[in-house]
Structure formats: structure tokens, C-alpha cells
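Presented below, as C-alpha cells, is a lone chain in the form predicted on its own.
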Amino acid sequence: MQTIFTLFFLTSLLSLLLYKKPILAQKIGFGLASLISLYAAIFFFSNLENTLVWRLPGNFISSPLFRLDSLGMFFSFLVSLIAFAVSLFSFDYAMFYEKKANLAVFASLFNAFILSMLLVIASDNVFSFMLLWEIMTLISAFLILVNDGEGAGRNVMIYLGIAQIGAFCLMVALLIMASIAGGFEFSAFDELNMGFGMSLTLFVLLLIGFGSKAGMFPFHVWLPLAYCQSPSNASALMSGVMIKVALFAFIKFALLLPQLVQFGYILLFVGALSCIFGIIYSLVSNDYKASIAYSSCENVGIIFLGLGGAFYGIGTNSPMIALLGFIAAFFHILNHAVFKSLLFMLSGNVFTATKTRNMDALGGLHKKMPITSIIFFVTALSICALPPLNGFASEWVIYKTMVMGGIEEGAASRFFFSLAIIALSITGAMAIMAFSKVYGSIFLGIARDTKSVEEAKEVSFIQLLPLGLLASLCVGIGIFMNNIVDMLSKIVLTLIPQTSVSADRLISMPIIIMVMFLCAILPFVFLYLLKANNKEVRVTEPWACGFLYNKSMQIGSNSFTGDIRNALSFILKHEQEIKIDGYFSKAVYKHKTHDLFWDKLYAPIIHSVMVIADKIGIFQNGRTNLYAGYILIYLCLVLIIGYYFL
């Protein structure tokens, strides 16, 4: 594993040092990372039963181990593997920002970002884990930078801000952690002794931490922001793979803590909030890529709700459960890896040749983009958990496990599984609906703003290669799922290895794919031996009450949704804004729904710091007498301070 930090560390240098001729660096930078990437990926997946570990030599920040166990080398072969497709798809699309920022450096901080993240899973001590993990912090800001222009730098300290109160958590924790253990090393926690309490605030503290970072409800406000900021490779790797590097330390620290039935409840209470409002705020977004950011919380809740299931299992030793928990959370984790990257780099096509995020904008690009349309529309049914797909395939071990749980004695145990299913249920039926207006807006229909559509194009080949191998994962992993099922339950058991059942066939993929290929042709079987419906398709514009049709006429995304949000409008804060300047001009339209926590937790926040800050200005006023005055009085202060308490 050295050789491949070594390898990432040298193509982010080498392309630095390419500074001044960007168009090489890039070229090389983003190619030698995609070929590191899928050398990478197969040396995880191959050493997946092994453990590795690696001290840096040297005395540089105090030699820390690295270790990679079987759950270590599981999400170091997800980080891989979507690096390799997001590598291969930079190759042409880092071109768009070509004027707006050196590539040299874009392809510096994309390969420092991938070994970020794989070293923040490898590290095995308390000081080198912090440091790397505020390192990959910063070093996605830098990223998010690359897109410069409006609102970029708030956008940037908004995600930093969210970061910060994550990493403050997460340093308490572990210190308390380190405490207790009598040392830094990670392999020194195995034996925790500590009681109710101390056990369950050190869980809230490290769901705090990690879940911030992984955009789970209320902390998820900084996924629109800042994916809709950051160049689409960027949002893919920090969506596709970042937030998973939080889930991973969050599993590896919580499992190391007394296990407590509670640890399940708050997970699955958590799990379904975030589902819902993710979805909710997804369904009702006019901007593509910010559908998609929402998307991603409500994806973490789905992954928090097997997680409940799981660490349920193991506080009321109940092993089946805690097994399907786990597969479940881990196979809907390779599964949003997947199909999360896959939708924010087909984001960055349409972007690139409409230059537009609003969905109001556009229309019709299945004509002048086949294959991203048809890519996107894979995808979207893959999220929307549609058999046969992988979506489908992690959703129903997800339900089977909600399903084990809720039949289990006792009120809460049936009282929160129940809220898992119920919240499951919907989010399914919402996400179906959110990513039917997403990919009908931007690729059905015609165009409603002909100036952003009429130009477009489809991409290179280049970059529709590695698309087209997610793509088909997405096809071949719902397939396979059994397969996949027993590849993630030998992880599994090396977590919980006192559990010595295994997961059953869970389903046959083969048979619903049967079933649905007799269902889909059972219509048109029919009509042929009726002899029904043999006339000519006639073709004519829609029927518009009378008048001629326009692509005015069409719904779009604020149609789509308006009912919903008239339902929902308790939560959600809808402004609209109409502006007819004359009797026969065009009436434009502007819609903005607002974040309930936004505005009733995190404005206030801000607004207060902000006042508080002004207020403190004040002793900054150019007067150097009075900054003579201020080192005086502290100076009296440390002294008196010192003479009467040191």
C-alpha cells in the first residue's frame, strides 16, 4: 500500500512542478491518477481477507502506523475504484475550467485529495488520523475553490464552518477515548471499559463528527453549497467516495465502544429524519446538481438505517440482525458510491454544454446528448431503487433487516423499526418522483430556453467511457447481488466474529428480471392476438385547450412540484416572484425554497457571530497608541494573573 501512497503523492508533486505549462500537467496528472486508481482498486480488492500495515520511516511527525484491515481494505477499493472513473472522466472535462483556474494545480489537489482520503482510512493513531483528516478537509475546500465566482468563497466558509464542529467533536472524543485506552494507537482501544453514560456520549459525539462530515440531518445544509459549487469531478469524488470515508471511521471508532441497544435507536431515529428532509428538499430543487447534493443526505440516512439495524443487533445480541444490518449498510454504501459519483459527472456534461443548473432552463437534450440521456435515465432508476438495479438490490436487504427487527420483542424496538420502514417507504416513492422531474426537465420534452440547448453537444468519448462502466456496475451488481452479498458478509464477520450465522439467499434477481421481462411483453401479446390497436400512430402537437402550443406549456420542475409543496409548506419556505413588465410581454418566473434549519438553526448562529464581531471591531481602529494601550493591560493582566495564582 506505500507504493500506491508513494505513486499519488509524486503525480500531485510532478504535476505542481508543472506549473507553468497547465494543458501537460493535466493531461498527465489526471491520467497517471486514473492508472494508479485502477492499480489501486485491484490491489484492495485482491487483499481483501488480509492485513497490511506500514510505518512511515523516518522521524517525521513521530513515525504513525498505517493499518489496513478487511473493512479498511473494503473502502479503500471504493475509493479506488470511483477515483479511476472520475480520473479517466477529468481527462476532457477539466478543459471546461481552463481559464478559470490553473490545471496544474486542479490536477495536484485531485490526486492529493485521493491519497487524503485513503490515508485518513490507514491511519492507526490518534495525531496522524486528525491531521490527515483535517488535511483532506482543506484540501476538498481548495477544490470546491477551483469554480470560483460568485459566492464561492461563502459557500467555502459555510463547509469549513460545518467541518470544524465536526472535528471538534471528533477530537474530543478520541482524546476521551486515548484517555481511557492509556495510549494514541488505535490498536490500544480494543478494550474500552466505561460505563452507560460515558459509553453514549461518546457515540453522540462521534455520530456529531462523522456524520457532518457525511451530510447527515440537520448538518447536511453544506451538500448544496458545496457540491454546487465545486467542479462536477470534485462533487462526484467528495459525494461518490469522501462522505463513505466518514462512514468508515464512524463504524471502525463506534464499534470499538461498550455496545448499547440505544446506539440502534438513535441510529435508525437519525437514519429516518435524514432520509425524509433529504428527499423533500431533492424533490423541491430547480437547480440539478443541488436534487442531486440533497440526494445525498437522504442516501446517508438509508446507510444510517441498516447501520441501526446493525449495531441493534449487536446490543441485544441478536447476530442475524446485526449481520443483515451491516450487508445492508455496506452494499447500499458500494451502491451510492456508484451511482452518486455516476450522477454528478453526468451533471458536469449537461453543465458544460448548456452552462445552465436550472431545470426551468432546459428541456429536450435526449436529442443532442443520446448516450449522457440515456446513461442518466440508468442511473435514475438506480437510485430510485428500481429491480433489477443495484439500488433495488441494497434497499431490499435494508427492508429485510428493518423487517427482523420490528418483529423483535419489545415497544421501542417495534416503535423505531416501524419508523425506519414507514420513512422508507416514502423516501422511495418521493425519490422516484424527484428524479423523474430531474432527468424529464433536462432531457425530455423541448427545449424552454433555446439560447442554453441550442449549442449543446454530446462529450467525447473519453469522457462517456468511464460512465458507461459505472453504468453498467449499476446493472451488474443488482444482478450479481447475491454475490455480493457473500463477498460483504466475510467482511462483516471480521467485526463481529462471534456470529457464526450466514446470510440466506436473499433473493433471485434472475427470476424478477424474468418476471418483469413477461410482464413488460404481456401487453403487447395480448394486443397481437386481439388484433387490437393496428392503426397508423398518428403524430401531432399536444392538445392545448384551443390554443397553439408552445414549449411554455410544458410542465416543469415548480408545476411538477406544486403540489407537494403546498402539502409540505410547514416545513418548506417557498418565495415566488413574478415580473410582467407589459400586458403582451413575457411573464418571467422566480422560485427559491428555502432550508427550514438553515434559517431557524444555523442564520441565527451566524447572524450572532457576525454582531458579536462588529461589536469587537470596534478595538480595531488604526490608532496605534490605543494597540500600545491594549499590550499594556494584558501585560498588567498576565502579571497579576501570575503573582497571585502561578
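Think of the rigid core as the biggest set of C-alphas that the two forms share within 1.5 Å after superposition. Positions refer to the first chain, counted from 1. All values reported here derive from a predicted model rather than from experimental measurement. Compared with the form predicted in complex with the partner chain:
- Positional change of L548 between the two forms stays under 2 Å at the C-alpha, relative to the superposed core.
- Comparing the forms between the two forms, the C-alpha position of Q620 differs by 2 angstroms or more, with the core used for superposition.
- With the core held fixed between the two forms, L637 has its Cα displaced by at least 2 Å.
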Contents of the next structure:
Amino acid sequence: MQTIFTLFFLTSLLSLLLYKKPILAQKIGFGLASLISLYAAIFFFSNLENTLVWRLPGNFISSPLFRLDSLGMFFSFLVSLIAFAVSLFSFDYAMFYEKKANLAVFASLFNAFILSMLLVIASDNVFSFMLLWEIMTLISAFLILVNDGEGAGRNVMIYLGIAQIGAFCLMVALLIMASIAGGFEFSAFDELNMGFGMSLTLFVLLLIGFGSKAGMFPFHVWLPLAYCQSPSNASALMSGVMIKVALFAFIKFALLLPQLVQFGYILLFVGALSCIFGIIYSLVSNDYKASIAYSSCENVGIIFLGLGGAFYGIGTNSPMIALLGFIAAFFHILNHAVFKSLLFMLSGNVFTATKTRNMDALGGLHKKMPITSIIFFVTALSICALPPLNGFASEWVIYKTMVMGGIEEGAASRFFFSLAIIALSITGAMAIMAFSKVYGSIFLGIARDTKSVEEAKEVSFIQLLPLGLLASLCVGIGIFMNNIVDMLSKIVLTLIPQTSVSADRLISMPIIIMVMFLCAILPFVFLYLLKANNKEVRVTEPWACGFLYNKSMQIGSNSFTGDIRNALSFILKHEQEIKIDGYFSKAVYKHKTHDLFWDKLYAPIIHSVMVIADKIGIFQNGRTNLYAGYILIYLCLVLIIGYYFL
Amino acid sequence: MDFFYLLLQLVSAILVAPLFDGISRKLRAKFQSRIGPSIFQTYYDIYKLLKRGRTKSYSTSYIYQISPYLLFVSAAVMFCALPITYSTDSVALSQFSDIFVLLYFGALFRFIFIVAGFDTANPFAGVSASREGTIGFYTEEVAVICLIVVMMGTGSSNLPFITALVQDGDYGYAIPSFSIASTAFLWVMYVETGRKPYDLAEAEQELQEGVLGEFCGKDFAIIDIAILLKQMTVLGFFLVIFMPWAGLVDNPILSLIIFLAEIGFLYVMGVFIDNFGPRFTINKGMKRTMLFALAISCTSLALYIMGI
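Just the form predicted on its own so far, so send over the form predicted in complex with the partner chain.
Now the complete complex, all chains and molecules, led by this one.
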């Protein structure tokens, strides 16, 4: 464990030291990172059932303890697995940012980011945890800034602002927990005695703290801004694994509190809202990267649904639901890490080839980038939870948990679990639309804006290799679903010890695939028996009902969602502007969808803070005698307070 | 042996589906004072399509080539997931037949439909792809709310298990939430068959079948069968949960025949709604009619939550 940490640290230093030779540093930095993370992934996976402890040696202010148990091992494995794919991908991809930033710094930050995530997972002490947590945030902010450009500063400030709200809540929660436990090491947090109100307050603080980092609703506003701004490999790491680190920490700390049923309800409710709002915004955005970013919010919601089931199970002492809930959540965490990082990397491929993020300008990219397109197709299928891929496998387990939870007596549990299933199903229906739209309008049809697509070409082999590996993982995890569930149940059993497993009535993916093959043979038999016409296909223009075909007749990503935007107009505010002068001149059509929560919640707060800051500014006016006056007033106040109240 | 019966179930459905379509076309013609085509017309159509040559638009890619087969596979797997010739005894198939497997293969069908629409670059195909997604958005939640009542009531999402419970009378119409859910569910399944007032298969090109505008020859024939099969499946989905009496017969072949006859009956009866119902534009139609179905399904869910 310490070897891996040291290696990442050294690689980070090495690539920083080579800053005079950025290209060399980039190759060394990302190349070594992929090798180390491959080793790390194998190491963490083989130690999945062990517990490792390591104390930082040397004469620092404190010597913090690092500890990895089964759960930590699983998340460390996840981080290193995705880091392996992403750093291999960056080996060529990072060259795209050659002119924008010093690649040596980029590579160094990248390594440091992986290291900081691994350390956060391993950290076992309140102070080192908070310090590393902030370092992780800071490094990710720097990574976003690699792609400097218009609005970059604002996007990063919003990201950091929300991260600070979260960190504040975390700090409060952890300090209260530490004071109750009487020690700063998490291993000492075992038996926390507190009342109902305290426990609930701490839970909510933890939820805000980690949820804001995970992109939970209503803290999701930073997702599209930060992910669209950052280079694709950084957003792949952030969305693929950084939000999983937040979820890991949330599970770890929330389990230390005295368990209440309400935890489950809160998570189910927040999860349902995150799902629905995440997917709605994902569906209506015309920027493919924003669409993918919003879908992170949706998937975090789905994970929260699983966790809600788990916490409900613990709170009501029904071990079976708790077990299934945790398995479902971890399974979806694994799957989301795989397909979301894959999607961001693919979007990076598309962006480097076409230099545009607007789906209404793209189209027909399949002919230029066939392999990227096919991998994108598989990934889109798996993020839509379509069988027989991995997304379906984990969503099925989540559905199973929800159904198990809803059987219980009591209106509250029935209500929340039904709500969860409804949210999940609406999300499913909209995810189909969202990702078929993303795939269809980027890769299929005819290029809407010829300029951007004309020069596109397929990326290099080394950039495609990790994508292919992850895509085959999507298929593999789906097929071997039951084995994964077994593996995860071993991890979960270390969290809730007094439980026994009896996994029953799971679906069997191999049988589903067998039936699919059986069905796939039929049409060919049918065509053979009836001697179908097999003549070569004649190529024509698309049929435009007798009119001359023009490529602008195609449906765009904006018009595709028109009906649904109208139907949802009560929660989706959008402005449209249509200008037509004359029959023969071109019509102008502008359209913008607003994020309701940005407009109603964040914008007023930011505005009022600005106003207050403006007013406070009057005090700072540069006159020395006034400043002396402030000090005098302050001293008098302290004296009065000290005399009367202390 | 299970798989043999499964294949039989699928093949016989494919063979009789065009007949039901033919009968309903004839009946519709009678209502409209026309003579109408022969009841075997759909068979002739498919046969004729098989013999025709094909064209495709220059925009198409591999999606265009594989989509007929993918559509067929997803519709066929959906039909196979209905426990007609098998029951809980079959160890292998009861691990496959599940409500969510059925729903998500339906979603796969929709996904392929939309992507194929984009691939042809045909304006009508695009509009109809959008329509298909929107209809999915409207119907899915009503269907799922009804299914929640059933799944939570029986404690499982496994179809053979639910069917067996309803057949034995351990769970069924004596429970108010179940019987109310059945109404809304039948309604939604009718919408899913893609007929008026929600859709009109053979009408304007921008309606649901617009995607098919670019397909021809054998590809079109395969898609045609897939769509017929999907229509059978959604009606069968209602039957296996809410009226699984065909399964009471021990002989799988006999119960298959009864089951297909039931589906055929529902399919042909759909003409009564189809022919006399008004036509709306999609948003108006959906809002006007689906809200009612949504209200019914919510009532049944509320009853379940209250424990009635």
C-alpha cells in the first residue's frame, strides 16, 4: 500500500521536475501512472478481504494513520482501475492541450489527483482526512483550469464554492463526532452515544457534505460547469471516481452513527429527486458533455436509492434488505465508474476531432470514427440500463431491493419505496431518449455542419485501447452479474457483521443471452425458408416526401426533445426566440433552457452576497484614523462583554 | 425441453400474429362500410415485401443494417419472457422471466427504434423517433405504478411466481388495489400497441411508423413482424399478470392455444376503441387521456400504501 502511494508521489514530482521538457514529462507522467495504477488495481483486488494499516513515518506534526479495510480496498481498486484506463487514454489525448498548458504540470497534477483520492480513502484520522479532502478538491480545481478559456474562472469558483459549503458541513459533523467519541482516529469512533436529534443532524450534515461533492440534487449545479470546462480525461476521473470517493466516505461515516429508519427515507427521497432532475436536464441539453455531466447527478441518485434501501434495512433490523441495498449500491457504483469515465473519454475523442460541443452541429461521425462510434453505442446501451449489459444488472438489483422494502408493513416505507421505483422508471424512460439522442445526433445521419465533421479522423490505437477494455468490461460485468454480486456480498458482510447471506431468485444473465441468441436465429431461418430477395441494396437520397432533400431537414437534438420540453414546462423554464422576416430569408431560432435551481436558489444567494460585500466595502476606505477608531470600538466591546457576561 | 416449448411459443405467435392483424383490418373496414382486404392480407404483405429489392439512404451506417434484427430480437425476447408454456417448475427459465427483463427489453426496442430513425437522416423518421420516446415517457410510469402494486403485493418481480399466485387464488381480484391496477394497466398496454387515439400506424408519415419510411424489402418485413410481436407481447403482459387462467390447463400446448386466442380476442377488440376514438396531436392526446389512466393507477397505489 505505501509503495503505491510513494510511487504516485514520485511520479508526480518527477513529471513536475521535467517541466522544461513538457512532452517528455507528459509521456513519462501518464505512462508511469498507467503502470502504477495497473499494479495498484491488481494489488487492491487481491487484498480485497484483508485489512492493511500504515502509519506515516517521520517527524511531522502528527503521524497520521492510514487504514484500508475491505470496503476501502474495493474503492481503492475502483480508483486504480479507472485511473489505469484514463491515464493510458491520456498518453496521447493530453497532447491536445499542448498549447494551452504545460503538459508536465498537467501530468503531475493528474498523478497527484489519483494519489489524493487513494489517500482520502485510506485516511483514518479527522485532521488528515479533512486536509486530504481539501487537497483533492484543490487539485481537481487545478485540473479544470488546464483548459483555460472564457468563463473558466467563474466555473471553477462555483465548483470550489459548493465544495466549500460541503467541506464546512463535513468539518462540523466530524468534529462533533470526534468530541463524542473522545478521539480523532476513526477506529475509535465505534460506539457513538447520542440522541435521536443529534444523530439526524449529523446525518444531514454528512449528506450535504459528501452529497455536494457527489453531485447530489440540489448541489448538482457545478457538474455541467466543471465537467464541460475540464479536459475530458480529468472529467472522466472526477465523474468516474472522485464522486465515488465522496460516496465511500459518506457510507463509512454514516454507518458509525446510531441508525434510524429516517436515514433510509431521507436517502430514498433525495435519490428520487436527483434521478429525475438529473435526467431531465441531461435530456434537454444540447451540449453532449453537459448531457453526460447531468447524467452523473442521475446516477448518483440511483446509487442513493440503493443506499436508502440499505440504511432502511439497518434501521429496521431487516438484514436481507440491508444486504441487497448495499450490494445494489456498490454494484451501481462500480458500473457507473466504468461507463461514465468511458463516456467522458469518448466525448473527448469527439471533441478533439470536431472542436465543437454542440450536438446540433454534428452528425454522421460514424463514417469518420467507426470504432469510437461502436464503443459509444455499447456504452450508451449500458448507461440506459439495457439488457444484457452491466447497467441493467445493477438496476435490477436496485429494483429488487425496492420491491423487498415495499413489502414491509407501514405506510411510510411503502410510500418511499414506491416513490423510488417510480422515479427509477421515469429515469429509465428518459435516459433512453437522452442517450439515443446523444448517440444519434453525434454519430448518425448526415453532418449538419460540414466544416466541423469534415476533418475528423479516428484517434490513435493507444487512445482506443483503454476504451475498448472498459467497453468489454461493460459487457463482462453484465454477463457475470451473479459472480459480482457474490463478490460484493462478501464486502458488505464486513459492514453489517451479524448477517447471513441467502441470495435467492436472482435473474441469470447467461440464460437471457441464450434466449437472445435463440431469437436471433429465427429471422435468418425465416428469410432462408421463404427465399427472400437478397439483391444488393440500392443507395438513394433520404425520402423527403417528394421534396428535394436537404441535410438541414434532419431532426436536431433540440427539436427531438420539443414535445417533452412542452410537457415538462412546469419544471423546465425555457426561452425561445423565433424571428422570421419574409418568406425567402432565413429564419432565426434561438433557444435556451434554464436550470431552475440555479435561477431560483443559487443566483439570488450569490446576488445578495455580492450586495452585502459591496456594503461592507465601505468600511475599508484607507483612512488610518478610522481604522484606529474600529480598534477602539472593538476593544470597548470586548471589555463590556468581558465584564458583564464572562 | 423448456427451450423447445419456448421456441414453439415464439414461432406460433409469429405465425398467428398476422392473422389477428388481418381480422382487425377486415373488421375496421366493415365499420367504415368498406369491403376491406382479405383476412390473410398481412401474410400477403409480408411475403410480398420479402420478394422486393431494397434501397437505403446514403446517410445510413451499420445501425440501419442491424436494426431490423435487433428490433426483432428485443420483441421476441419480450414475448419469450411471458410464462405461457413454462411455469415456476422450470429452473432455467424462471431465472429469466422477470417483469424488469420484459420492461427493459421494451426499452431496448425503443432505443433501437430511435437510433434507427436518426440513422436514416429522414426528417419524418426523426420526428417519429422523438414521438416514440415521448410516448415511452408517458406510458412507462403508469405501467410501472400498476406493476408496483402487483410486485409489492406478491413480493417478487418474477413473472412465473406472480402468475402462479394469481392462478392459485392466493393473490388476486379480492384485493382492491390489484383490481383497480388491472384497469389502468390494460389501458396502458393498449397505448403501447401503438393504435389510435395514441398512434395510427398506417396514417401520416410523421406518426409512429415514420421510422419505417426508409426501410424496405426484407428489412421491412422483419420489422413488421417485430412490431406485430410487440403488440402481442404487451397484451400478453396484461394477461399473464391479471388473467392468467390459460395456465391452469396442464398441457403446455393447449394453454398456449388458449392464450393466443385470448390475445387475439383483445387485439381484435381494440378495433372498437381504435375505430371510434378521436385523434389528437401527441401532447394533447397524451395529456387528455393518460392523466386519467395515471389517476387510476395512483388510486390503486394509494390503496396499496394504506394497506387495503
